[in-house]
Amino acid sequence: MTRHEMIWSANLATRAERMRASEIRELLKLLDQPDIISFAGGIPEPSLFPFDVARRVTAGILADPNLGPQALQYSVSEGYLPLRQWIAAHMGRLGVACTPDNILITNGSQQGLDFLGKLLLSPGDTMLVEAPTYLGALQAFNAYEPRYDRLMPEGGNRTPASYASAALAAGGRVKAAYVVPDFANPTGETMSLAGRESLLDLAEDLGIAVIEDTAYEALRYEGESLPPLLALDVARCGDIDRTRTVYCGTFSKTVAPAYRVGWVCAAKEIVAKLVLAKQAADLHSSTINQMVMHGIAVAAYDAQVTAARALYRGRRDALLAALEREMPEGVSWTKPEGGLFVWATLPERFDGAALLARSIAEERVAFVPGSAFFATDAHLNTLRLNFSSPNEEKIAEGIKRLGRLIRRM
């Protein structure tokens, strides 16, 4: 070391120690290797992207003497008003009566999670999360140094007092509960209506917020749709501005991820605070991306969802059939009604990370080890399988290879 050398590790904030590389993002690098069959990232099928509509909408905006300059200019932090109006109407169809003032456009729903962590969590405060839960949410919250406690809305016997006392003993308070209620990442499971009502009861007793991540809500392939938590909350309170639920939505899984257009729908009080976080982070989301997304949503949103459901339903069925055919005794898996993921549990002696290393080296098959999705007490003998990216032929071959390896081990 020289006198002039900067020692970065000695100057980082304590929160930097909790920042870890996403195992999923690292695994996505394998997609560049053509011989890898990947069940790893939740990557949408590119053939579903609305290329023709996007070209037409983008060209129309840039050719318009009024819209063109607006598209390439700075904009308001809340987001492009016509898009917020469309989202407010969309939320109304989901049972959430609201106005554009209840909507904030974010740079993907991931940014919404980061902002909520920033606003709600002080170091040592408790966030309630399911086990397992979405890795990206844990990454977003980790920067704000929370403690995690396990949320069990389906059949759990924890009392509000037990959560509060555990948080107090750790030096903080319970501040929020985070859930993916529909076709959860990573398990593919859906929270029942009774579970949703139970979660709202718990949140009310604790006086905390509920963060509802709905990335996969539109991708239902069978069964009855359930109301969003925010819709149930509005029904209880009579007005969205009295609710405790924050709904995080996105166009990434239904239209295209690269536009990075998500949204938050919530009471105006918390939206106003989120706008301040948005101003400090990036001023506003890309104006032209918002305008293009609005045009696509008006012209083709329903068609996009219909096409995605049809294609992904077939791939889900192919994956479930392959698992049934190829997996040895002792392996179990979820059977999701929608979404993009199946969660598999292996015999206890297995380690998902070790299995992945051998799977890539010996069978050229990738997946995500389940341990990445636990805030605490990881179950090592689990793994997440995505079915949106590989086609039916690759699904069959990949699961055949994976089953062969598990038998060898």
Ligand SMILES: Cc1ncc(COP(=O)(O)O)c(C=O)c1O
Given for the second form:
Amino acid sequence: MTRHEMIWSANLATRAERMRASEIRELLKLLDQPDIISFAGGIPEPSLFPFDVARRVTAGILADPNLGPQALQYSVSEGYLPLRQWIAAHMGRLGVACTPDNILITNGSQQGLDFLGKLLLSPGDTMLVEAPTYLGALQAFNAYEPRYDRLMPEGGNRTPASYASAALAAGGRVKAAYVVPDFANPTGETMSLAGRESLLDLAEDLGIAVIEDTAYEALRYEGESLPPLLALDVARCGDIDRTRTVYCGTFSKTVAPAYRVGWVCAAKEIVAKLVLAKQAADLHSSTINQMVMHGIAVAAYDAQVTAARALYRGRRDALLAALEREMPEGVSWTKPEGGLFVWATLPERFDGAALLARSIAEERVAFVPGSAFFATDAHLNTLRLNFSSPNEEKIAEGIKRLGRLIRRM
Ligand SMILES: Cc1ncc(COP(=O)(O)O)c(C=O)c1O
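Form predicted alone done; form predicted in complex with the named molecule now:
The complete assembly is shown below, putting the previous chain first.
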């Protein structure tokens, strides 16, 4: 080493120590190898993308003497007003009466999670999360150096006082609870109405925020829709501007992720703070992307959702049927009513990461080991299986190979 050489590790902030490469990102690279059947990742099926509408809407905007220059110009941090108006009406249909002032457009819902970590968490504060939970949320929050405690909304929550005292003993306060109530990533499970109400009770007792991540909410294949936590919170408070729930929505799973258009819907007071975070981070989301997304939403949102539900329902059914056929005794799995994932639990002696290594080498099948999705106390004998990418034929073949390998081990 010479005196010229930079030692980066000696200069990183403490928050950077918890930033690690995601197993999922690494695994996504495997999708490029054509002989691998991949249940890893969680990306939408590209044949669902609205190519024709997108072409028409984009050309229309760029050819318009008023809209064209606007589309390629800087714009306000809150987001494109017609899109916020469309989203406010959409939220109204979900039982959340609100105005565009309650909406901030973000670069995907992922950016909303980052901003909420930034606004709510001081180092050592506690974030309540389920086990397992969305890995990307943990990555977003980790930068703000929180402690995690386990949320069990389906009847298993501890007393508010025990959450509060554990947080205090760790040198901070409980600040928020993060949940994916509908067809969660990674489990595919949905929080019951009673679970939603008891989570709001807990949050009220603790005086904390609820972060509601609704990435998969629109992708329901059977059963009745449940009200978002924000709708239940509005019903309790009488007015969105008195609520504690921050709803993070996205067009990534219903229209297309590449536009990077998501939104936050919440009380004006916290939206105003989020707007300041947005300004500091990137000024605003891409103006043209927001305008195109607005045009697509007006022309084709319902059709997009209908088509996605039909295609993914078939793939979910194929995956559940294949698991039933191929998995040996001792393996169990969730039966999601929507979303993109099934969560499987193997006998205790299995380690998902070791299984993946053999699965790729011996059977050319990929999935995500479940341990990545735990903030604390990982269960190693778990895996996440995505069913949006492989077609029904590949699903049947992939699960046949995986079942064969598990029997061999
Ligand atoms: C539960 C959950 N939340 C949020 C996101 C982020 O999505 P986006 O930033 O594209 O809206 C994802 C993406 O996979 C997700 O699974």
